[in-house]
Amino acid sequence: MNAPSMNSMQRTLTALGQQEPDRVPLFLLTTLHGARELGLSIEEYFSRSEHVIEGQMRLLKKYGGDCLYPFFYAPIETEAWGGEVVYLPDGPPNAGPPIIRSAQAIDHLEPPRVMESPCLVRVLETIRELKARVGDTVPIIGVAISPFSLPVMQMGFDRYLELIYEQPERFEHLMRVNEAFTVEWANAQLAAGATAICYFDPISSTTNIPRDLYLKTGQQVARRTLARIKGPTATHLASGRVLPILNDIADTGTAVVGVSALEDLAELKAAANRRVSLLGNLNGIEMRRWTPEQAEAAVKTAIAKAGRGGGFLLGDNHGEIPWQVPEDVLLAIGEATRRWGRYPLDWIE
């Protein structure tokens, strides 16, 4: 017997309370299809929040998901601090030269402050209106990059891994001034009507750093960002290895993790062990030249490996679908989840 039809938030919550809800969750986090909607550039598109709010609904309507993802684009960041923005006709904006260009310059690195942010604000602005939209139906997450994760654009991936290794103290200065950031950016996006906040950290995965160097560095990091942070959160590392750190992560506190292509859902869910749900791990890269039919296969497999007993939520393993992904995809992705993801799952063998 089937359970009752459920709302989204509904639907949520039970997934992550561990238990079956009517149906798995899809977080089909669809960003860049916004601009395609109506007919903008991807630049004009994130140019305002009117832009972005009608995206996501016609988005949520069109594709039946089961959130709301007002994320930009990750360099927003990196500009509020004063950085560039590149633009790209077909794909994610990227983060410009780096804002930090010289170690030295971090003993006087002070955070932005979000208000004061105009491309921040745009964000909080889109949260507020589709909070006043879909109210406690739909689950509507925020996006913050962790301060270990965010020097990757402040600074470039090589100068970051040295200063980790021969400058520890300006690494604690950095990630101080980071932290005070971060959790600013997350709690301003609760107080807008974000229920959650996707906590973006790819340079802890274990295809980044050893688990070791992340237990010194990206996991202190994120327990102290995720006590200040008001609200639930879900940790990301944007299609890199989680395996091995899974219950590390589970330590900091996070609700959700969000798991790669690279390794086996099965192996995972039983890692997690139910103090964590997890999101994922459909492969976006592969998505792109994905037929409606392997869109099928390859939900049917997801859920098939993770679905039972709740604590799982349907979604992508990048934290971002491309903008190649075509329509008749996520629409098959969709209709494949309402079909094959309604409990009590009985056709699984």
Given for the second form:
Amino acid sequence: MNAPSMNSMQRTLTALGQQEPDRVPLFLLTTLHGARELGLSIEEYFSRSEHVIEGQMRLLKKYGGDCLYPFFYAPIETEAWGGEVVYLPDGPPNAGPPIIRSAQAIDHLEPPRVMESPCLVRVLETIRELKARVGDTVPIIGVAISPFSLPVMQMGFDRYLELIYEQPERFEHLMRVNEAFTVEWANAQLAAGATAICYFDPISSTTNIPRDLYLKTGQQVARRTLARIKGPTATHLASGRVLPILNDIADTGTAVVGVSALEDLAELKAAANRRVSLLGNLNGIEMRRWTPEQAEAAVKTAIAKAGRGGGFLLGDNHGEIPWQVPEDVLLAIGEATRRWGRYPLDWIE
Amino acid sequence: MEARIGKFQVALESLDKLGAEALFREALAELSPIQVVENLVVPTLERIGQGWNEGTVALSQIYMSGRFCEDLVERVLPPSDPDRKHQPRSAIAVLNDYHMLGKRIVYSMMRASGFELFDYGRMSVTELCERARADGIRVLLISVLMLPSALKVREVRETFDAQGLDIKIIVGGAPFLFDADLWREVGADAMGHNASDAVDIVQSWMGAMQ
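Next up, can you give the form predicted in complex with its partner chain of this protein, since the form predicted on its own came first?
Let's see the whole complex now, leading with the same chain.
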């Protein structure tokens, strides 16, 4: 077996250019596992940028992935808006009570400023130091929750759905406020050294809203927002279905789409038709109880379905590996990717 | 009735409240309220739930149609109505995590199908076990979104077993959809793939539990 001829950045950029690099890039999106590496609780781990920097560097070395992922936790954004974060001992932090307690409150809502939000500044410090350490050899993936999906944490999912359907003008106002925040937040991460922004937009998935509603809402928001983000973006549906809207998402100008284990990767690859690259779709929930042999089989299946011709980054289907996934499974995924992901993929029938 | 179910489904999925209400009223002119629930509302919500399993219906449509049907049924069949189902004493809760929509949808579906049940909101394992015991619950529906919460269902089962409580547990939520064996692993008695599954499961248990 030949030694790899590309670094992680070259490998990823080649794949995103719809070409075959030396092997399939592995985007192992580990966040909470950094706390385990450092022997810290999840709350302690995310309290200081130094912890996340050290955690990410150790995870990169240990599992041989092709990106750094300085994502802290989703409610860090609502924390900036004044919300509470609820830490769990064995999972990602949750958002506390909604910060928007009535629909009328939307009329007077003001976005926070990124540089005045200590929690967000902590993320920027992390990105800056990671960039100093790896330069242009490893992609650094920043994260911004889409303006369209953020309200689930801002006001609760049920009240947000009612807003979308029943108060379209107020919904539009909320989008404009959120868009201002998301654009500032994403661009601050790019300025700090992030290579690209993962635009998490699960509400746009057809799991959550029908396509015709997406075209009138989430897609319009994404078009406006991505156009103002000064760097490449990947749109992630966080396990939600995407096949019926894959081309609609491509129309927003995104470069990559994170896809679900609920859909067939070969069908998705065909539908993407080289317009966008795919990221996925290893089942993060089942991964918890995989043996190393099952992990290898899952990696082979994914690569066989979507690897040919580039345009594919291997990763989990949710955008975050659960805390419960053991080290030997992650090591096996890394090993299998290096073994079976080498181009040309001659072993595929 | 078949044609009416099809029209009712289209009206609900497209959020045509006026159309859905007109179809509901038409049915009421011919049938008793409980018959309308059983012959129109329940089968329609089942089809919508099945559509979600197949990826043709979105969560927003399920939520809005369930909420609307709950309201329609509430008007003709109030909670105290003797025609409400003679069911095992039931409750629903979100275990440990902070994602409430799934529970809200199942609660609406159950009520729109003529069931009454306690809504416990969000609870920890200890709170949930104590409350279920105090209320004499026979069927407990547990909704989760996060994997750590799904794994905690095991603690609920172990507590019930240790206390000799014969409480059946139905689980639902994303982790169970992504890992088909998880519900058995955590000791649940059944798993709902969608909200209307909960109605079917409780109905199938009713005879044996009276």
